[in-house]
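Given as structure tokens, the chain that follows is alone and in the form predicted on its own.
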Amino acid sequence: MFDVVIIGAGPAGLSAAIACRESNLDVLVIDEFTQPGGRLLGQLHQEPTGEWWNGIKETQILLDKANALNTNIKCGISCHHIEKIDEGYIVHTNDGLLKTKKLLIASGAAETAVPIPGWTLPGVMSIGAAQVMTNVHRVEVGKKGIVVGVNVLSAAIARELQIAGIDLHSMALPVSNPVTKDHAHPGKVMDGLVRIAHLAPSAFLRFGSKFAQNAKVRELAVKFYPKGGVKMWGMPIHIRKAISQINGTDKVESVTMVDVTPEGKIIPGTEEIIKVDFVCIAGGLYPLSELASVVGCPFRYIEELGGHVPVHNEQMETPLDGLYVAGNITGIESAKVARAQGTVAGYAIAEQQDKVEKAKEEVKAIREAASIQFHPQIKAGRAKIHRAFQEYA
């Protein structure tokens, strides 16, 4: 029986493993991907300070620390079930059963689907898939593409694709339907754009974003949004245009772009065919929390954290004895926050309370310094889930 099994070898899982191994716990880290790093592997962007964040290098730093502590990491291992037993947990995997006294689930996040007509054609992919193919596998996703969905995630990855030399026509909204209604509403999308406008290379845009903090100003900005879009990194971002159809016979050949009202309704007669050979769909991220549900962990739906999250406290404990969670399964934030949360969980598992308190302060400091927040009310969301934990204390 292991002291602890960690599901997920992303930044949270690896950091937790390092903290556990510092206390000489018998640790096994498993991940279904062929190499450790999780979503961190695909990240490559320039910070507002001018420094580059290279996910592959950050992963290697964590791996070097883990390997120096003789950490057992197995990739290509999928977990499909978890049982609670008196001594701890049994983790069911494609490589057999794993018995462990304590269990950390750091399974990360998944992308939200944004269905639009034609989205099953070859050449249509999620924005995260494009990121991984470009930055990890070094595969050219196409010659010229378009991003459907305007949010913090898509803006960040679109910039990464540009840096890799990929030609993007623009970013635009999906056409409105019962599934995409929030992603297709210009006013709601504008709220998100304001949160990343401080990263724009144009001083004019950064200056304008300060005024857009006011709701009335944002309303006017949507109403009078430029027909040609607002350029960021030389690429038009449209919130009054939507992609109503992806066209092609055997693969993507073009998209149909239409003008929309401030409420996201199509304006008839505005159809325009845009020739592209690939389409990236971006619906944002949600916590990948099914495994915590399988084992019986209680949940709360908290919009500010990105969806349903396992109930947990600040040191990443759930109400189930010996079960911990860390990273994006607890709410959508940056890899830096996930990494810091993993350290908290690791020290909590190892019962190093003095180190837990210091690590918790580090999480707060990283969150405060974050240049981008996927959800603006993240601190309120964290407060809600921590209060929920008290109901089980």
The other form holds:
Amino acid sequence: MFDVVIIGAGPAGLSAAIACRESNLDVLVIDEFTQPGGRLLGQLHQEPTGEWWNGIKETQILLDKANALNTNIKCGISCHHIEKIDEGYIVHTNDGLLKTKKLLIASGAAETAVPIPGWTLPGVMSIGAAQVMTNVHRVEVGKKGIVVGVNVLSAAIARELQIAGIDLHSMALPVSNPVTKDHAHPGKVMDGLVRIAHLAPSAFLRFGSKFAQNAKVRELAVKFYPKGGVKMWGMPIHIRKAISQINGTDKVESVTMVDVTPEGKIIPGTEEIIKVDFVCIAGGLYPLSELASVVGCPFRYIEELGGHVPVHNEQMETPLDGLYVAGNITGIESAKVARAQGTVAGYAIAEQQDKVEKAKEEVKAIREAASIQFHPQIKAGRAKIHRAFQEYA
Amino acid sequence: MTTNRIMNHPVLGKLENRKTVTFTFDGQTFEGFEGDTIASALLANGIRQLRVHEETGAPRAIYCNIGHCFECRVTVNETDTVRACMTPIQNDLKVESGKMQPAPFNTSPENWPRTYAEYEERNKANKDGDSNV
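Moving from the form predicted on its own, what structure would you give for the form predicted in complex with its partner chain?
Every component of the complex follows; first up is the chain already shown.
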């Protein structure tokens, strides 16, 4: 019987493990990937201060701390079911059953699928897949590609691909269909685009800040969006062009690009064939919460947090006795927030209340200082889920 | 190994001192680096396609690359439905691509066998028989 099992060795899981080990709890961290770090591993971007955020280095810092405290971390372990028992939880894995008094689920996020015709061809992948291949495995995903889906995540990863020397034709929207919905609506995409303007160098920065002011101006910006796109790091970003089809027999050979109206409708006769050998599809992230669901944790759908989120309070406790959550399962935010949340959860599990309070303040400070806001109303979303917890108290 | 590696990265630096690992994919021998997954080692060798759709034969490859979508499922040392993106390569690993399977129910629903006995009766002549039902 472990004191605590932590599912997920990303920034949240690792920092929680460190906090628990400080109190000498018997901790086991499991992760299904081949190495710890979660999706922090692939991250690479320049902060507004000019400093590089290198996920591999950040992971190593966490691992060094965890190892100094003799933390037990097992990779290649997949969890597929959890049972609640009187003494705690039984975690079902491909390596057998794990009994634990307390359980932290830090499973992270998954990418929303944005299906467009041809998306099953080899060479089509999620933008996160390209990130892992490029920065973790150091393998080129192709020679020339295009990014379908314009949002905070895809802009950041498109830049990472460029840094690695991979040629991108442009970023454009997916064609509108019942599934792609908001991702294919230029107006809604523009609302998201202005939030990342500050990450880009001069030209786009000016462009973005001009239109961030009010909705009416954004509407005009969509209407009169430049035909050649707006360049970010030398690569055009199109929100009035969509990819209607990915073409190829055994692999990606090209995409069909069309002009779209401000509402995302195809303008007939504008088809253009663009030769590429890979396509990255980006539909944004949602909390990966199935494991909290199978154990019976209540949920709320909170758009500001990215989807269905297990009910929890500010110290990461769920209404289920001994069940905690941290990181992107609680809402889509940066790895820095996830890491700080993990520390809160870890101290809460170890019942170090003074440290919990301090760690909670740290989460708020990091959120305030964030250079990327995945959702502008994140604080409102957090308040909603914390209120929901009170209903179970 | 072919040239699909990012050996020099302006921020992450050089890829150095990686140990080479040898494995097979559909009988052909490939090399990857220690720490590679099956998917990354194959893509480094220019191999994208990992399987075909079991019913239609349409080619498939990685999609999410983080273990969620199961599009990269392959057979590893005789075990099927193994995710290529989550499985580290090791020396002498025998990897096989996913193949087409018999599709006994590939007809309109009114023609489907109503019992297992009926299904077996119909598939007596079929060499692949009931391999995947």
